[in-house]
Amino acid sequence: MPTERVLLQAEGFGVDYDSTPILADIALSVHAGEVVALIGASGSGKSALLRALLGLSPATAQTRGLLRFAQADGGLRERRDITPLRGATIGFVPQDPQTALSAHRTVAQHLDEVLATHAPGSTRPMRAEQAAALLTSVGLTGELLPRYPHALSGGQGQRVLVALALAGNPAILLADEPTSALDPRATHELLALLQAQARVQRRGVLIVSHDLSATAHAADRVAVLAGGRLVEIGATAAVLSQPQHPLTAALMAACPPLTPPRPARLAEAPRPAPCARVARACAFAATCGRAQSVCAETPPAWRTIAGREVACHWPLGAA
């Protein structure tokens, strides 16, 4: 979506954890009104970079690079400190409700004090009437606001969540495998919830997840991890019909699709180096098939092939 607003823009972005390279040559972004996914196998760093997008590093993690959000005039502004923009400019939808949620207060106690914070002069029927609200916008009614977290199912305590990032009206909602742990049709739900957040409200929507059949399927543009870097982005429909990297292949392969016929025995799931070796060329190296030498030896060049960018010594497209 090149004519939208940019949101959030990640250049040459890194992280080390104590002098450790766990995220290197980040180039990513989010506009108005879009959906990206960022898709990656077990230890390939996406909690590492949600917790740097979030300003949640450990406190001994060293920066490189460029990281850039939306200001109120439209431009964009370089972030060491992100800490002020959580909430009003970034929205964070957790993983689990069950957890993220205490057990010992009722969604309307949590909804009040997110919304407290964000209007501090608000009272409380003021902040009664906007907790009513959020809920009825993220498809839920006000009879939930005096459950307890323990007596909402799994998507309705998703969907609490999504409510709570939105009580600041962030201008960008990261939101962290939302769907692990709901059954298919909740997921679908889900995802359309988020979408909607995008195209009706333009927002930027980032989900990071392991699933890429699922996630992809709601996104606009694909982003896949591994190793700390990124290895392949592009058009979700271009990704999804044909992938150019190796490992984007295999994290297809490896994911039950939404939708029947559904094959008798799924692929392994690829299994790339871990982020702490992020200096080490193609975290794929080790277990792709097409891999040679300078796969371990070389960091791969980004060139651009069936209209996405990806970065691979030998891509699938390549004769």
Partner chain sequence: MTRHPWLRLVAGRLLAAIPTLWIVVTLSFLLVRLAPGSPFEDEQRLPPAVRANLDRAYGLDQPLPVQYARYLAGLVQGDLGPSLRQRDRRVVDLVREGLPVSLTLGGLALSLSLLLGVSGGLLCAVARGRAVDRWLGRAAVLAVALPPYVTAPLLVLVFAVGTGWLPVAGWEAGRPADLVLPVIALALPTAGGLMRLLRASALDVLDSPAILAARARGLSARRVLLVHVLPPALSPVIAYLGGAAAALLGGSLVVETVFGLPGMGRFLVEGALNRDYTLVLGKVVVYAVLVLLLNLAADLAALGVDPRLRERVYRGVPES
Second form
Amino acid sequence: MPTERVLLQAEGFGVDYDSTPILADIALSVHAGEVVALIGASGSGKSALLRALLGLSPATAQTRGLLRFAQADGGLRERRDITPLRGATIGFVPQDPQTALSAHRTVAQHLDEVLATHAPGSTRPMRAEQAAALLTSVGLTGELLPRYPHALSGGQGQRVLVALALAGNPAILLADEPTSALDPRATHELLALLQAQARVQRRGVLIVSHDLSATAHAADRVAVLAGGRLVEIGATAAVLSQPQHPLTAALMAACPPLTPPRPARLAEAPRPAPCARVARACAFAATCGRAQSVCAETPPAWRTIAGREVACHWPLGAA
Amino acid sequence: MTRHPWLRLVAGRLLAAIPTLWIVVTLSFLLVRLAPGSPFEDEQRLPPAVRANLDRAYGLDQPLPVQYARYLAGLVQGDLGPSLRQRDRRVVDLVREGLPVSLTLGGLALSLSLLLGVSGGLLCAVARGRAVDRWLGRAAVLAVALPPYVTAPLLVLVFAVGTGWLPVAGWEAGRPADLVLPVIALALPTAGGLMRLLRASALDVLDSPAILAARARGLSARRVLLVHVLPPALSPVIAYLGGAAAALLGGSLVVETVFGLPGMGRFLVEGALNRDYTLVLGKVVVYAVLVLLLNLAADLAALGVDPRLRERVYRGVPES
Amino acid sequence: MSVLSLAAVSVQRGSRALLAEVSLEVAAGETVGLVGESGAGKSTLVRVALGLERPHSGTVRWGIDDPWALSTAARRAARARLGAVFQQPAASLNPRRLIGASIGEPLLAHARALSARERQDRVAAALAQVGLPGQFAARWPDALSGGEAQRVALARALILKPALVILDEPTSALDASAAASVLNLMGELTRESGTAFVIVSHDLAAVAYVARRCLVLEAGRLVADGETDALYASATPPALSRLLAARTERFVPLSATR
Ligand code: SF4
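How about the form predicted in complex with the partner chain, since we already have the form predicted on its own?
Now the full complex is given, and it begins with the chain already shown.
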């Protein structure tokens, strides 16, 4: 995978809202053909990162560091103004079709306007053809074109959102909890669809989710975000089979097993201190079961263990 | 079970309006009649014989139920009865003269307040918290708080008496200049109300995931605002407009009096002061019909912006 | 004795049967899971069980009472025996009311004889039951995390000491850690409170964690009712096997190099 070209790269990236840091030191890249799952609980800063990647941070936000995006010529370029990239270089798949589509517009109208935006010279019949093709590419039929959002099932709506994200043929797909409104079967199918977009269309797919179990299995790499910082990044198989950061381990232990034996109590993950307060310590120094005095004195440096990178003074180590 | 759900809706509403109208007419009839006094009381030194003649001529000597039945019978045929104080005039003729004036004035005021209210409300929502928003917000509060009997004379003082740009008052049919100040005076409170309502609903929509998603698709700011924010933001406005429009179109007492316009608003003053029963009732009937029609129009407009409502009508599911 | 029983309950929507001849019993103090695919009729079943929707045929009983044989007022009073918790914790709390007021609200409707003092005590006891400190009563809903909000919703559902609480997807909007805290609490409550619970979820593992018995709904019909682990192990009926197969742990990534 790393030999593939990089489509999106964040380096030392951070965001302040009203001069309070809520995201810091983010280093992350997404390559062509891969699916990356960014896992973070509510309050981890994942929404801020998502908005920043789309250039849709609130007016009071300030960003630090670099964001680089793929160019049409294959190069990578730093971008400050992301406006022209929206829908064209980076396609966004929102969370819930019932709230992310405009209730008074049909599927056809939604598709047509995005197609018109990204291909200004096109005619309406050309766009109608493209709209039907887009629906086919996400496993739907043209039958849905005249429907309003409320008349779509959860799975159909989510696929329409993917079709809309694909309308500008973006190099990168950014999905925000794309399966949270879906039942297991539809979840499975949607993840397969996103994965095919990476494998077959060679896009880079970044799925942001609060749920390690729901999306990580479909990803090639997992990045865990907590308290506004990344704490562990690595190949999915490595991270899920042998988590090294105490938080990752706790997130996994928090999910009940399907079959016995079951623990009498499920683990509840330690809470990180807010990003703003962490300058010279580990965000978990106050709540982590493994914390030693050094954790409260020095921020943990990144180290590579068993095929992934982890930011912890006392990683769990190979079992 | 006709094949046209829209027609069925409209027809159903119109049918349902009949009993409503009947109740309004009956209550108003009773109220007008139970108030003390009579149309011919204050005319001085009216000989009892003349008075009895007058009463007989207008049917006022009959028992109240008979008068009521006669009024209803006339109403069904579109006759609102004779004016009791303007001899030889029928109320229908007076309405025919006054209503076009009021409708013109009210229609223009409605359009102006929509224009100001919607554009101002959208502007405020987009510029939330910035100076434009704050100043427009204050202006809207002022527009709502100041009644037309304050703004109308002020407007006259500045633009007619002071600068002489516009006529002080009067109505020469077809002279647009006569309407400028009355339309503004009439539109301001509604415009202010609309603006505040639209600002609030547009802010709700702007903060919704649908708008984040629309912007993330790369749509232009203008398109997002006009196509994705405005229609859903209009929903609460439409509900409010039904009532507001009836008040504007039904004739404004204050504005018509201040500017000397021969509209419907005048009726109420003259009719009430003179106990011109039929004239007052006529105004009530016209007003009630307007309210019913405009509410129907508002409901149809609401269907226009909300496909879920539309579907419910198509499926014939009763409104809950 | 059963706290909820449905006998041959059917619900039609137009020509479609949302529920067809569903019969089930929930015994006092028992915890039952209910699983099924989208559109299988889970939410309709919840609405019928809570007395929010009247079935077209069949009978519902809360204990010995048939809610639809009662007068409207008596039915409302009888609802005190049931509590409900829904998926969206934030949406189920009024943002303009203090948490204590929201939790105590059912008392105003169903236990009017209580003094303000007694109400406060009951609210504090309900908070303690769901593992939250008493100070939470004086906070606003927007200060709650998702897991805390769901605990508050549980406290409100429990305050009238109902015989049965129905939870509709109580953990699906929560992140793993918050879901774990709710499931841990559920574990305690099912062991200690004496209340019966019905947990509806498409998270099979969450259902298995709290419920020994599990019902499977498919296309409006109850197709299985049995011991949860045994059902999962047998992977029948088909609806259950599809749900098991769709678990993301079973997701087979396409080969990275294709
Ligand atoms: S650095 Fe220390 S406190 Fe932080 S996660 Fe590792 S062990 Fe825990």
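All figures in this text were calculated on a predicted structure; none of them were measured in a lab. Definition used throughout: the rigid core is the maximal C-alpha set that superposes within 1.5 Å between two forms. Positions refer to the first chain, counted from 1.
Core-superposed comparison between the two forms: the CA of residue 287 exceeds or equals a 2 Å shift.
Residue 305: CA moves less than 2 Å between the two forms after rigid-core fitting.
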